[in-house]
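Consider the single chain below, provided in structure tokens and representing the form predicted on its own.
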Amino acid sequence: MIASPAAPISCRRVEVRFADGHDVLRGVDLDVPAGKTVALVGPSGCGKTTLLRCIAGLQAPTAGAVEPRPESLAAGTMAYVFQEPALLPWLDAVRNVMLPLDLVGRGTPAEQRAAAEQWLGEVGFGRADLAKHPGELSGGMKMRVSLARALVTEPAILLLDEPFAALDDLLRTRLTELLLDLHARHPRTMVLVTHNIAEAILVGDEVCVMDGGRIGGRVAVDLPGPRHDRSRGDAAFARLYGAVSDALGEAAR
């Protein structure tokens, strides 16, 4: 499969008002350069996931513009990883990962299977696990399948909505490192929604703090690469953690 070149994301004065009159997003501006990652943090209900859904084309803005428009992209160019893996229980791991390729009509069945097996290998699946159904997999393994399913189309843009929130700390750390490794080897534009400050700093090139439907603070992440969990012990990491914590405090006032 041929990877799509990373694409920039641009949001201009994006607003979302629900039918009950509640303003969820209020004039949000956001730029994500091609191949870079922005992490969105903030309290529940601040608009993080709504902004991600607008970028994905799952939520129509009431006002403003998002580029690229999903309908203008080739099928499979944008992928979305939800908090819940949402795997089809009657399909094994390989066939769950093959599904996006089948939906966009890319490749022969043999090529689709080869791509699915390749990406399951990329996320740490062994040969003995390929034929397992979701009911036979742990929570961490299910999320690995979800990541492989999102990446099998070689998307230019990857959107992640708190993908590791339901996992314990050890699994979360391992999968965050996996995501960092995958991004280092297969760069693409990413937007990550998370409540976890440390995760936001490790993954993001910029952390945007949201509250009340607006971006209230931005922290550029200048950690040296390659990043890994041991980066948490660096003085630079502590400084950034403090800066994001301060921005969250300011946004909440």
Contents of the next structure:
Amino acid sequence: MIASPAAPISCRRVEVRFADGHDVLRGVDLDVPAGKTVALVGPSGCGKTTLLRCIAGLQAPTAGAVEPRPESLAAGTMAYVFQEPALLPWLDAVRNVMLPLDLVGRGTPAEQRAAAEQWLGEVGFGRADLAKHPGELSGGMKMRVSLARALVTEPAILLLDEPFAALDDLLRTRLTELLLDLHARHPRTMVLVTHNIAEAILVGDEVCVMDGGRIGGRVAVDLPGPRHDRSRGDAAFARLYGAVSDALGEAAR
Amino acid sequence: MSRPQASLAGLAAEALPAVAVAVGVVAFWQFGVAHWQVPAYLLPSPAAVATAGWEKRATLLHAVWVTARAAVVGLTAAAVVGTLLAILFSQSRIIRTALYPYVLFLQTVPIVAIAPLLITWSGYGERTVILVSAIIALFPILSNVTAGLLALDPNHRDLFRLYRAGRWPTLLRLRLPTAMGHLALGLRISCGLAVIGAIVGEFFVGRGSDFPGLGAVMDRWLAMGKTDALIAAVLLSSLLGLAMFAAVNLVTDRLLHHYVQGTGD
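Next block, the form predicted together with the partner chain, ref. the form predicted on its own:
Okay, now the whole complex, with that chain kicking things off.
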């Protein structure tokens, strides 16, 4: 069992063919060093989410290998943030965040509650809203709960599937900064799927460009830290934006 | 105008068209019976129905209580058995395929055809009435809860898989709560059926005993040609069905409020 604070991810020649014969992934190789972040960008249907699901163990590859195998990890070592908050509507915010601890059988109810409240605090969720149900929360607040739920088990690997895609630009910027801040304070291995090139550059140590089920280009991100939204104005950011855009164009050819 | 006053005024405005229709129907009924001199055994006037209802109020109120009690117990039994069967059905496709035709049989067989058989097995008493009520109310609850147990949000299912939740934690913490909204829908459909089932059961049970429920009382008054009291009983039966529906709506809205809201996304 791996229980380190961060764990590397390795995908070797991963292929996924759906039942209708459609090849979604065609021999993907991907390495994410421990504690680093890789951002996957590409057009819709290029296989980004399928690759993320393979890493999470939610989709079995037709061929190839993914390391670490999810079953070799202790439950809760890997967490996944979905495109939608995917909160359970019958549980209040705290109980939604307690759920993973409850499912993996970690801690007493009092300890689970304390951890949930701590992580909700970390993601900037107000104490006054702890007892609110998802139906009473805004989109941004629900996403904060979803993020706290993913982090509450203190996973070594965090997988994010376009987590802020449905939010407006202002909220998206705030939550991206929150993610950067959390990653600076609690480093872990992350894979971020996004359509947003700027978000990919801000969060990723490497941006992998996908198209047609393959990784068609890789851009190492050498932005000086600490990163924040104002980094978008740097010359280095503009250069990287151009490089990722070019890689997307190349991959599409 | 204060908020409660405003909401009362809104409610009154909403109810006004229905009340106006009722007043119109009763007025036309009263006028028509007198004008065309309709015999009272065929159609008594609304005034005669009201008088008969008032004179037999003790019998009628007791009958409503007996029928309501049987319908509530029948509906509760249907909810418990329906939910347990739905849990069983949700566990495997083979179980569903093997047992579903027999549940459909319960839905399609005319209850008047099996009621005499139920009396043979269960006797002329409240137990048989409850049994008929429960059988009629079972199917909507069973089919709705089964659908709810199987209709998981894909993200919720993935979340539970990611944390390796087993069959029981998934059932208790995800499938059953997801199905609560469907249970509320099933109860709303079945509550009226439970009243109908209780009354049908009482028709049969009353023929072999002095059962005091609405169905038995109506059957007796029909045989005695007391059309005015019979119509009063029919109207009370409808009111009982409406009251059951309102009560189930109130209880499910209060208790299952968060379960009926969808995924919250």
